[in-house]
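Here's a solo chain for you in structure tokens, the form predicted alone.
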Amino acid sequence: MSTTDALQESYQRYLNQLFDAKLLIPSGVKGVYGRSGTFENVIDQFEQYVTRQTRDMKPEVVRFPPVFNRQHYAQTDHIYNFPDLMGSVHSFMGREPEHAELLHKFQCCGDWAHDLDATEVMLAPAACYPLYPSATGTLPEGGRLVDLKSFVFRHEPSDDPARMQSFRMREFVRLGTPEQALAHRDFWLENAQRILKSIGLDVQPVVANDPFFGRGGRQMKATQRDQHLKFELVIPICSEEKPTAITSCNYHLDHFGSVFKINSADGAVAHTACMGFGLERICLALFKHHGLNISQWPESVRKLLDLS
């Protein structure tokens, strides 16, 4: 059996176990699943644990919807770097004659989606994207520390249960000076490891890169890795040889500060950094490493997550 075939088999095996345990619910689309109350409770309890661990930091708590302004999206470089991952929201905007034509195509199995027009919103590819346009202007002394959470979308249908198209990120974002942003990234690289290891997930930090698209993307991947701008915390879920990233720590330099005209208190262009917990992936890792029956998890983990 080839490595690829073995990996696909391991994906399907774990996915079937999750379905059989009624933790995930199939939808007929790869990477799109319903979640059971048990699955959601583990995510909720993990989030509450994170909140308790960060209470003394006093972050601003902000929650954006999973869609954001199309014009703001156009100001980012996402369409250049990740066109294969983006999601655009379209809707019907015609009148009765156009509706009749739409129904005719729909009923005849025609390509009715071509009759839909782009709305004013895009699906958010990261929880932090809507934050930056809202931060235009001068930051307070000391910058900002923001606690975010949102469903995000990435069009990458896969048999890997950990590679969902729609999933949640809990992020802590720092906006400020280069020193503040870099210190935030480095702090969370250590702190996220501590949090995850305390609940029995023996994550390992690795230098990483985003999946930049196309020929030019190869150079951007190399640059990102060479400058150590992105780290991931990985752990085996379906494969020991190909562990899964369940947390990422990113330093964006002044990219978002320049695009959205965000300045630090000293008037310089602000730098930003973020740390994101992949909530579904963390939940999948917990079930993989501790078993599908929560009552049999280690007592220390159940106590920390208040699952007793």
Contents of the next structure:
Protein chains: 2
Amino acid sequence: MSTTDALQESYQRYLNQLFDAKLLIPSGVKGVYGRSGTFENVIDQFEQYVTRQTRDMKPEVVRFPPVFNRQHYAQTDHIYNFPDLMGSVHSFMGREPEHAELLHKFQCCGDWAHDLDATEVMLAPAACYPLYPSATGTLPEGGRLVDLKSFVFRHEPSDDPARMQSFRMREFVRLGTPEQALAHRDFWLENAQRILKSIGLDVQPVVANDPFFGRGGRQMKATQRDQHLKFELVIPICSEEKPTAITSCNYHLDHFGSVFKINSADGAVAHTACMGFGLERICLALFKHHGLNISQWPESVRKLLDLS
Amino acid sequence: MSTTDALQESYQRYLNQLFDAKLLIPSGVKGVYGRSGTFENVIDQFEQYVTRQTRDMKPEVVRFPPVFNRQHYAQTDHIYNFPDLMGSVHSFMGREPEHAELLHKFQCCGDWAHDLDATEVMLAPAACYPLYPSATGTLPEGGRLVDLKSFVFRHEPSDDPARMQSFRMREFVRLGTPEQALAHRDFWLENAQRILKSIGLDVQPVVANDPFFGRGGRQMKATQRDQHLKFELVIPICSEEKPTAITSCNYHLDHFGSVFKINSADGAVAHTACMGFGLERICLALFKHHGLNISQWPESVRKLLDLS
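With the form predicted alone in hand, show me what the form predicted together with a further copy of the same chain looks like.
To see the whole picture, the full complex is given below, headed by that same chain.
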């Protein structure tokens, strides 16, 4: 059996275990699942644990819906770098004659969706994307620290239960001077390890890169790695050889600051950094490492996550 | 000033108050807003209140992501009845030459999104839509009672702060015999009034209809009203004359049961009914009726919602 086949089999086996244990609910689409109350409660409790751990930092809490402004999307370089992952929202904007045409195509099993019109929104590819355009202007003295969470979309259908198309990301974002942004990234690289290790997830930090598209993307990946802009915390879920990133810590330099005209209090272009917990992946890692039955998880983990 | 102008002005005034109070954050798209921590906390606390009120019923908790299977969408009659509200998710599925074409169109400000391909998913138009296809088969004795929540999408850009394009719906759905479904709808029509009145929202029940599309839709609206299938609980938010539905109680007869082949334990086609709380609308109604400053809300409301 090839390595790819073995990996594929391992994905299917774990996915079926999750379905059998009624933790995830199949939808007929790869990477799109319902979540049971048990699964959701682990995510809720992990989130509350993180909230308790960050209370002293007094972050501003902001929550965005899963859709965001198409014009803001167009200002980022997502369409250049990750076109294959995008989610563009389309709808029917015609009147009755066009509706009749749409239904005709639909009934004849044609590509009925092709003639829909692009709406004003895209699906957010990361929880922090909608924040930057809302921060245009001058930051307060000391910059901003923002606590975000949202459903994000990445079109990458996969059998890997940890590679969902629609999942939640809890992020802490720093907007300020280069020093503040870099310190945030470095603090969270340590702090997220401490949090995850405390609940029995023995993560390893690795230098990482985003999945830039195409041949041109190779150079981007190399540059990102050389500059040590992105770190991930990884842990095996379905494979020891290919561990899964459950947290990502990124320093964006002045990228979002210049695109969305965000300045720090001293007038310079703001730098930004974000740390994101992949909530479904963390939940899947917990079930993988502690077992599918929460009542048998280590007492210390159950206590920290208030699961007793 | 015409009634329409007066209503429009009232929308804008309340929306600006919500922006000024930093409860909602503008995104540049009508009906798409960020939510502050204060706004979110009211929603969280209302949800926990509802959870406490329903604990004895022991509903199954299930949570679906904001996207759902396009094939399941095609099995419903949404494209016939509400085409103008749909959200169809499209992505780029080409290789490098097609990417170059996409970027060319994008850079020349063409309709770059038109050539994207439809993905396997649509945005869910209601929290309960993804549940029915997952329930195909025979229900357990006594049927099922399911507690759902998700972000739903309706493409209806509006200045009315209560008419969001992307918002959360908390639903309780009953699948079973006609008697069980109807009893669920009637129970919740009473129970939701009790819950909402207890937090100072003096809602009125009204017979309602869904916003069926086009001229053919007029007949559908009339039939739905005649059969008393849908009730809403309404309360003024921006207008006394046009109060806003903040809760909806619907009896679907055997519609979803026959489309998705769901049978009750006795082998008959299952009937279904759902009750949905519009979480953002309830939150907006609370701020409208009790004021933008939570510390000045009635003590009884603050106590029930644990906001002290």
